[in-house]
Structure formats: C-alpha cells, structure tokens
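Next up: a single chain in structure tokens, the form predicted on its own.
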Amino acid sequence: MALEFNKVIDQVQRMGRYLGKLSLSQSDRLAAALERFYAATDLDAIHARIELVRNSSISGYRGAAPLPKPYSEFICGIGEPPPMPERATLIAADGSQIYPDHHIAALYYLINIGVYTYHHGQPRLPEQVTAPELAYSDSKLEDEDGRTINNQTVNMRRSVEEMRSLARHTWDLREEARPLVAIHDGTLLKFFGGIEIAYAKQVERDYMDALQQLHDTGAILCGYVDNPRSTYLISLLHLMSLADDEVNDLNLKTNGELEGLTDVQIFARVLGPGQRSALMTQNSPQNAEYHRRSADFEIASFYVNVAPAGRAAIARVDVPLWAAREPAAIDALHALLLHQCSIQGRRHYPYALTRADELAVVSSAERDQLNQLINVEMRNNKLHPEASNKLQTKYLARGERRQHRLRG
C-alpha cells in the first residue's frame, strides 16, 4: 500500500499554517536576539560571566564563550574575506557505512573512507584514496555483553576512521606547500560517555591520538557544519541578559524569551557575503574534557558565509584551539573554505570534501553486489548462505512493482 495523499493534504495545510504563525513570533524574538548581539562590546563582563558559570556550583550553561585572553575576539565582531593564500594543501575526508543487518546471510558492517587532496595554487592533478574495511569478527560485531554493536556504535567509528585517516595523511604530506588544511566532515567536538557506544574509552583514544598526529603535523584542522542547528551564541546572549542573583541551572535550562532561536538566524542577519564571526569556544562537559588533555585540543569555532552574494549561506567550522590562536592561520582557513565552497557555483560547499563524500558513498547497488560476493565465499567454505523470510517477502513484494504515472 502506497501513501495516499489525500489522507494527508489536510495536515499538511494545518502543518503550514503553524510554521506561518511560528515564524511571525520568531520574528519578535530574533529582534531582540539581534539587539542583545550587538549590545555585546565589554568582553571583560562576558569573561566574567563565564568564570562565574565555570567555578561555581552552576552546572547547566552550555553556550559559547569567548576565546582565552589575550586570544579573545568582541562577540560582536566581524571578520572580513582575508587575501588568499597563494599555495596550499587541503585534504579532505569523509565516511560512509553499511550498518549490521541480521537479515542477510552473514552479520557484518563496512565503513568506507574517502581522501581527497586538492592543490591549491599548484599546477598539480588532486591525490584520492579509498580505506574499506569490512568488519566480520566476533571481537568487532560484539559490545561488552556480547550483544550486536547498534548503528551508533558503527557512526562513531566511522567518525573515528575519517579523523584517523585524515590524521595518515597529512602526515605524510607534512612536507608539502603550506598552509597544510584538513578538513573533518562534521563537528570536531565528539560524545563518546554514552552507554550505547561500544568499547567506547577505547574509541575515545582512538581520536584523541589522531588529534595529536594532527597537532604534530602543525597543520590547520578544521571541522565543517554545514547547516547547523547550534545555539552557543543564543545561549551566551541570553546568559548576558540575567542578572548575577538569576544565574541559576534552573533559569539555563532554556534560552528564555530567545527560545527556539538558533546561531544560523542571527548570523544570517549579521554576516555580509564572504564575512565570518568571532572565534569562541562551547563551555561543555565535553570540551572541558578535551582542554584536561590539552590546552590545544578545546574546540573553538567561528561562523562564515560562504555565499558570495544573495541569499546567506552560514557554515559553523569548528577548530582546535592550536589554529584559533593563530590569526594567520584563521586567516588563511577563511579565505581557502571561501574559494572552495566557489568551485561549485550555487552549491556552497568545500569542493575537496565533496569529492571525499563521492569517494566514501556506497550505493545501494554497490551493498547488493558486495552482499553478492560474500554469498559466493560462503558457499566456496561450504556455508550456505539464505536471507531471512522477511527480506525474502519484501523482495517479492517490491520486486517486481512498477510505477505508473498521471499524463499531463
């Protein structure tokens, strides 16, 4: 049985109605949102807002915070385009992953990672490596209990193979022209405490080591959001807007009167073609573990449009704080980010990591086939390979159904 849309064309249109009316109150609140943003020139009291929130029994704020003195940038602020570097390195990288499926013949997941490195400025043809790895064994397969991992065990690993590979090569590309950029899909700022991650310390160091080849490498990591939901500013603004005595978990556990605003629609107001934000960082239990490792590794970002006129395109682009305490090096990741995410024309996204994702995708066909393969193994090893009844139901169901379409 298909959708039938006449069952649902009413909810749609009570659906549209809702977000009518959402977005004329939301109008009230990004007003004042955009009032208190550019309110927000005495860096001194918004430091000493946050050490009040940091060193006290209040444990709730999770907002922005400006870098640490004397690195520190007015929230307020705004960074023009930077001249382009002349030469530069950028490498990409970029996952994608088969989840475990109890209901083909084997148990197993693939991840499959991309690398792409684009020569900017040089007279040079781009590098790409691919990294499958099929995971089979009962030491992958299994958590701490002997249970199946779940997809969230796999999408963590995954993020943790793209920061190792991206980690790889650089490396090995230390030598090259400089800036030396690598570019992680996604936020740089991981969660590995959650009790659906397997063998998830062991994850965590993982990373933690990538970041610190990285590091060594002395090359600009940057981690790209595209289209972010984040609210560090909002939550920074509405911090600012109590007074000492109502600084309180209780009155942090929302955003106020700014409720249901995100960075995206301010900056959005804010930020002219090619212009970026301040640099800060999130004030975490995360990032706070991060900094105890090391005083480089706490994540700082900064939001950029990367449209070059029109309508805003914003991007959140995390970065550890080793590069946020380099202007240069801002600097230039701001300019490269810029030209790459021009290649496409109106699809405003970095170039090299497009590449890597197209690299790292596996099709539905390329699933199929491999699937195909490991059946071919297993009978040559004697097994005898069989889905379950119920994918075997849903290919006979599906399988042979065609689609007919109304002529205009």
Second form
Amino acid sequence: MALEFNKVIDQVQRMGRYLGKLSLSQSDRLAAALERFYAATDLDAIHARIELVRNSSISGYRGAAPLPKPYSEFICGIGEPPPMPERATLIAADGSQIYPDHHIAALYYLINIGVYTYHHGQPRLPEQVTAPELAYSDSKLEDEDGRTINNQTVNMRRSVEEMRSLARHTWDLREEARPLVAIHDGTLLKFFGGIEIAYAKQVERDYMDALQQLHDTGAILCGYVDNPRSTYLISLLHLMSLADDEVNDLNLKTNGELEGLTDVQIFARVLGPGQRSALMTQNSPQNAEYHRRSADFEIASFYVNVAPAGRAAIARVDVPLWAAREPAAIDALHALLLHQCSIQGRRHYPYALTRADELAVVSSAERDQLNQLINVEMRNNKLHPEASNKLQTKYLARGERRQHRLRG
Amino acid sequence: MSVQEEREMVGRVLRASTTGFDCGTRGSRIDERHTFGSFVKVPIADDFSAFAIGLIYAIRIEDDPLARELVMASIIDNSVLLDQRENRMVPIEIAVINVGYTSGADVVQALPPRPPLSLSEVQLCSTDEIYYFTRRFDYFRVVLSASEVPSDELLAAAVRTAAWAYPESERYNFLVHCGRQLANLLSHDLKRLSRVLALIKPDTNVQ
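Hand over the structure of the form predicted in complex with its partner chain; the form predicted on its own is what we had up.
The next block holds the full complex; its first chain is the one shown before.
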C-alpha cells in the first residue's frame, strides 16, 4: 500500500473548500479586470506607457505590449473566425526524453522527436517520422565543469531538437501547398540564460539557427500553449491602472488588485467560439534578446477560443513577428488551428500535435526494453551491467505477488 | 516473400495454444482474406513440413482513446481517416480454432501436436488444400464441441467456404454428405440440427 486514502480524504475535502473560496474572491477581481480590459481602447496611451517602462530605469515589467506600429491591434479587439484556406501544409513536431539515471547499468540520455505532416484540404496520407538520438559520450553527458548534466539541460536540448527537426522538415516541404504552417508544442520564448543549463550559449545558437531556417522557408511558425498560465494581459491592465509617478519596480512586482488572475480567465469570458484576441508581444529580457538578433524573431502571441460551442477552451498561440506582421498569415493560422482543434471531437487540441506527441512519446516499457538492449550490448563487449542496489530492491518490493498453491 | 504469398497472408501469430491461436494484422490490410469461416494454415515445424489447419471464428478491431474521440467528432475528414487506417498501428486480431493439421502428405483431423510460434505467418488455405482437408468430416466434432466459438454459424460458414473448393459437379453431393454427417452428430438436438442444416442448405441450382 503506497497511499492510504483514508488518511488523505479529509485533506482532499478541505482542498475543495479552499478552492471554492478562492474562486469566490477571484470573481470580484475578474470583474475589475474585465472593466479595465474593455476600457483599454487608447492605443497611443498604451504605447506611451510601454515606452516609459522600456526607456527608463524600470526593469520589472513582464507584461504584454501592443505590436509595434503600424501593426498594433486594439488590446480589447476581437478577431472573428476567418475563412478557411482551401489547401495548406501543417508540420508539427514534439519530443520526449529519457533522463540520465545513475541507478541503471550505463549512463545515457535519449531524445526522441516525432514530426507529423498533415496536408489540409488534400486527401493525402499524412507523413510521420521519428528521430531517436542516444547520447552516451562524456562530451554529451557532462557540463563545462565535468559534472553530469541535469534534467533541465536535457529538456532544453529536447526543445532545441524539436525546433531543428521542425525547421528541417519544413525546409524539405517548402514546395508543398501554402500556407506552410510549422507547429511547435509550447512557447516559442525559451529561457537559455539559467546557470543550470549546460553549454547554454550553444543551445541558444542552435535554436536561433532553427528559427532562421524556418524564417527562410516563409513558413508561419507557431508555438501552441494549451491552458496557459500566463498573465501578460493582466500585467498590462495593472500597468495602465497606475499613475505615471506610481510606475516603478516596486509597484510592478505584483499585479496589484488583479494579482492571482490569469489571462485565460479574462479571455474565457471575452472570447466566443472560434474568436481570437489581439496580437501582443511580451515585454521581457528574453524577447528583447530575440529582437536584438532580428526584429523578425521577436515573439508575439494571441489567445484563441478553440471550442466550437459551449464552455471556452483557451489556448495561447506564439508567433514570430515575421508572421505576426502579415494579417493574411494570422488569419490562415487562426482558421487552420480551429479546424485542427475540431478533429478530435470533445478534445479541443490540434490533431497534428496529438499525433506528433504519439510519435515521440517513449513509454516506460520501451525505456525498459532499451535498457535491456544496452545491457546485452555491454555483455557483448565483456562488460558486466548491473543496476544499483537501490533500483534492484525497489523492483523486488514492487514486484507482483504470487499465490501459494498446493500441487497435486 | 512473393507477391502470391503476400496476397494470401492473413496475419502473424500473436498468441497460440494447441486448441487455437490469435493472429494480428494492420487495420489497413483487412479484406476478403479475413472472413469468418475461412480455412487457414500456419507452420508448426521449422522446416515447413507440418501445418496446423484452423478456421477463423472471430475478427476483432481494437480501439484506443484517440479513436474513441474521433468517433465523437461531427465530421472525419479524409486525411484523418487515411492517417488512422494507414499510419496508426491499431491492430486487427483474428481468432482461429484449430481443426486439424498436415504432416508431410498426411492430413489429420485432430488437434495439432504443438502450437505455432509467435509471429509465424498465417496464410489462407488454397482451394486444393481445402478440398483435400474436407474430404473427411471428423473436424465437425471439434467445432461443434468448442464452447468459446459460435460453433453452429462457424461450421455452416466453413462448409459453405469448402463447397466452393469442389468442382461444380461434386458440390451438391459434398453438401449432402455434410448434412448427413451433421444429422449423425446432432441427432440428440433436433432444433440445433435444423438450424445448421438451414444454414448450409444448397441453392436449388447447385446440382
């Protein structure tokens, strides 16, 4: 017995009551946020306030900003579902990984990338490709100081591999029907600066090279974020509620009266079925760094309600500015994502991403099989693979029970 | 594998015992080879000197959560349909009951001495093989006494399949012999006998 439910049931009930109260107290804040949202009609005032936080000693603003002029959209504007392109080519990439484990016989990590191509409007068989990469040499497994790399590094390398695979396949398919849409699972804004990421500079370079290749194909790149927790718009509404002399790092540390709300809560109330929000960029050092490399690489995003009716299902869609500046490209992306999210019945998620994930995922059974294969190869090379005592005893205790039977 | 063999392959063995086996194939490959009551064979010796002979008694199409969600969508477009049938490995399982075996030139209508191994190729029996196997009727008893199969329907389907292996001039007599054999085996259960006979009753123009 691992979890004694009789001991946790009281806590689950208390948790339910706590969440209920939290929701009640949030409803007042949400009403205030909606009021500010609908009042945010003065684009010039918003631009002026963004200029203020960008060109002063204030560094703590991490909220939304309108797109640069002349591409800005009204923050409270709503985009209706656009007409569907007759034909299009959608390429989705996703990845999964096996982390390095000191308790098994050999140290390695594995990244498996799945790429799926869907020919919209053409009765063609979709294409699927997987690319597993086994990393086992010291140069791959150690950081700059000779320590074993951590899981964050593996995650980041997986993200970069996803983007590189997406770029390669999109490049190969550049003669296919347009629009050409490249879909990445998750945000396009990656944080490479953490000290825990090994060889972060190289990882960042590889990522930016992939972005450049995608840019060169003329593809509409997007990062699809399901159920996002972002607060870009909430931070902007808070910023706009401050008087000029109140705009300082201290006041921007939180979202004031709106603290605790997320953008999804606003857009679940505002966006009807199929509608999208305005395009916005995020004011952050990462995005500034993307912009510094190329103005085309700065990341914008919009929210979209991908539910065809009833309860809203809000997703955030990240796009680089090279696509965000083209209204026709955004319309095509908006329409194609709605179509993709309608394929799976009650589950509103892009079909192409579901399939890319299915291609990429490495199950625990497959991981065990891979470990067996590695053990066999080690024996073939006169090595003696042995899992740690900790791992072996864990499997003993978790093993299947057998009944005692009398034999006749 | 030759084109002919590919055409006759029903699937590969997933699990097996001496009484029968299940074989699997990809969803996109289901066709007239996968027919209830068809005679199939599978090697039970490495040198292909012996084959188990069986009858297909169930064909199951597996699902998964994604397929269940797609069913809920109002429209399924052609690309998704192709993707599900061609790309996704949703297997079809075909269940087979063993009714005999061949060993060299001998045909035995009893359970085979050993089961086929995993991944052995299961093939449709040729017209000649069906013809020679069904010249005796001992396998009727195996089918009728099998509890896990729809035995009456299966036997009737097998007899109808076998009839087409006979030249037109012998077909009517073959069906009459089958009927007589069934009358012997089911004399204690006239309702059942009447039902099976109705299922295999030859058309009046098959004489």
